[in-house]
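First comes one chain, alone, set out as structure tokens in the form predicted on its own.
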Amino acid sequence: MTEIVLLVGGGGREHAIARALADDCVLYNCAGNRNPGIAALAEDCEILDATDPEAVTSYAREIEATLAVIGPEAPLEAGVVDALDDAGIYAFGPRREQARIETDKAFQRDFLDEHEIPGNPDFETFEDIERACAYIEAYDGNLAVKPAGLTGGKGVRVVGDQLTAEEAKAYLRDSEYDRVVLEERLVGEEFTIQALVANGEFRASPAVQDHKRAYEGDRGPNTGGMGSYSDTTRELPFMTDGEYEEAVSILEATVDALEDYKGILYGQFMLTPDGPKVVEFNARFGDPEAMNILPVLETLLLNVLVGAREGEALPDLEFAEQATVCKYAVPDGYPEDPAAGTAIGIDPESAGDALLFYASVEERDGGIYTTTSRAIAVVGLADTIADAEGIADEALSVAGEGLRVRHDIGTPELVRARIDHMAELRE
């Protein structure tokens, strides 16, 4: 049997998950926008609200899909999933409810409470924003600032590295958030794990470092995520084996406390001195971390898809040895003034050695050009993270003007750097 599968959403995770399905199913999109990316993959792409249930159900059925994979948050939360399953077409994510463990930070450390799930900070969650000023006044310590709901990764700051604690309690003043929780902050090396889950088992993926911040040497304003890089090996240089079998331990505890959950559960961590700690999850994959498993995933992914929906053991995941490094191009001003309209120099056939990603972006007179937000991604592979990196640079030469790129990202000088961090702060 021929698998039709929809796939929902339009940015560079989706053109990533779009490039690892394609080959294996007859493959459709659905989306706010078309990417071309997708397009050149893809039999068919519908522009449509990707949050609104009933446009994706009747596209699905339209299509008679036998499968969908749902790529951003935002239509999780809005019920999508639901709407599918409901409908008889198998949905790989987490229906609305299960969701939550990414859309409602209070949410979410309570879960993580309520379970004993290890590695959960200390946390207070206020709908109060005078009584959440007043906590960070009398808090002895640090502390990251989390609107409790969806902000595209731009929403939190944290205490002691953006803003001071005045700045915090004029952070929360001025915004029109109704609920936040502050958490402890957390000192470490991020890193993120992702796992394909369903039928109560999940295989976990190597692990990834992301880049939120928006310049180089990590300035400047948090971001979708600016680029990120794997290693060779399922742990990242900066951290044991031990310490990755740790942090999936935390994911498996989540997802034996999730009943019949479904899809990713990102885990994003802090390798602290005393292990990894919680800093989020998500139910979807990462964005750009996606970029970086999926091509060197071996394991057919509509193989893990099929298994799910038919209630089957998940097969294991092979992934090449290779190291990646994914750089986002992003239009010049991003994220706060971002200037749209420039046109992409770079196309498939010009990027070399490196995969392009297209993200948000607007094809036009013949051409490809920025929006306000990411444009482009490009991904390295290579036998060493330095080799991955210098291939994404490369590629990325090319992309044009107008354009702007973190280049330290897999360079050898950051990846040193986060090693000796932690060495320093287990001495």
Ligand code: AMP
Second form
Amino acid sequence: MTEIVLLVGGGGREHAIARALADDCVLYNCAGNRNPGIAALAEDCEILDATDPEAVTSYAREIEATLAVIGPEAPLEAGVVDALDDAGIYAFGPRREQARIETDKAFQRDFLDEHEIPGNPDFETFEDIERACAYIEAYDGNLAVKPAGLTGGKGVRVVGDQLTAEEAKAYLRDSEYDRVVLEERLVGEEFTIQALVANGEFRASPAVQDHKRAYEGDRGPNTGGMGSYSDTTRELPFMTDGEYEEAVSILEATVDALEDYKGILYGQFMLTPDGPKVVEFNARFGDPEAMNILPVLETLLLNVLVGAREGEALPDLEFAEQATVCKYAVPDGYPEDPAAGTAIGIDPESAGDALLFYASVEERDGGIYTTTSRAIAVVGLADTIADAEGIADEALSVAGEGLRVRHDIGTPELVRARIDHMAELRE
Ligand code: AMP
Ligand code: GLY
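Since we've got the form predicted on its own here, give me the form predicted together with the ligand too.
Expanding to the full complex; the earlier chain stays at the top.
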């Protein structure tokens, strides 16, 4: 039987999902924007509000979808999966209640605590901003300040890294956050593990390291992620296989405690000298991290989705032993004051050996232009991280004026700095 799959969402991550599925099914897409990369792979792209459960469900019915897969977090929070499931269309993604593991950071911390899952830092939750400020004042050490709700990866401030305790209090007082989590600042190297989950089963993928800071050398404000790399092995160069396994077991324990979770569970970890600690969970693939993992996934993603729907055992995941480097090109001024409307001078042909993924772009008058968010990503695949970096960076050399790239991501210098940083912390 030919599966008719509805992919919800229109960013770089969803382009990578579309690429992983398109050859094996009839693919449809719906999102608030038209992604030219997805449009080239799908039968049709419907522009709609992806956080409107009724609009998504009615489109899914219209195309007679046999499966749905949800890319971003906002539709999960809005209950799009609940609506599709209730309409008899199996959606690979958690229902709203289970997506709280991402959408409510206070719930996330309490949940780990309650189920005695290792890797949770010390934390407190506040509904009164003045009480939170008093806690910052009295705390012996540095804290991470987190709004409890979704902020697109841009709401967290880390005392001792990005700001002082005084500035953190001012940040909270100026904000309109009504619930915040204050937690122990974790120091180490960050990494991501993404797992596919259904029917009580769990399949982990290789670790990836994202780069959240806007500028080279990890300076500047946090972004949605400027680029990321993975190695030929499941672990990254600064961690041991045992540390990778430890993080996987934290994810697995979380899945067990969540009961009936389905979709992707994304663990963001800080590798510390005491092992991996949980920075956060997401209820979806990472963006950019999906672009590292899906191109090396040799198992058909469609078979995972069908197995999940049929209540069967999920297939084991096979990954090509290739390193990947993903780099985003973003508009000048991103994330604070992005300049939209720049023509993008790169296309799938000029990308050479790299894969090209479209994110926030606008197609008009035969050209493709930036909007105010991350525009395009390229991914290099090779036998080493350094070679994959070379392929990705070369592809971006024709991206054009008005776009900014972190050339340092995946370079031997930066990878070496990560290894040295971890070695120093372990001393
Ligand atoms: P989040 O939105 O929770 O992913 O946080 C964004 C970024 O803030 C993370 O990728 C980390 O770099 C940083 N961060 C979050 N929580 C902590 C923590 N407890 N200690 C240190 N850094 C953190
Ligand atoms: N790259 C981080 C995220 O997708 O949340």
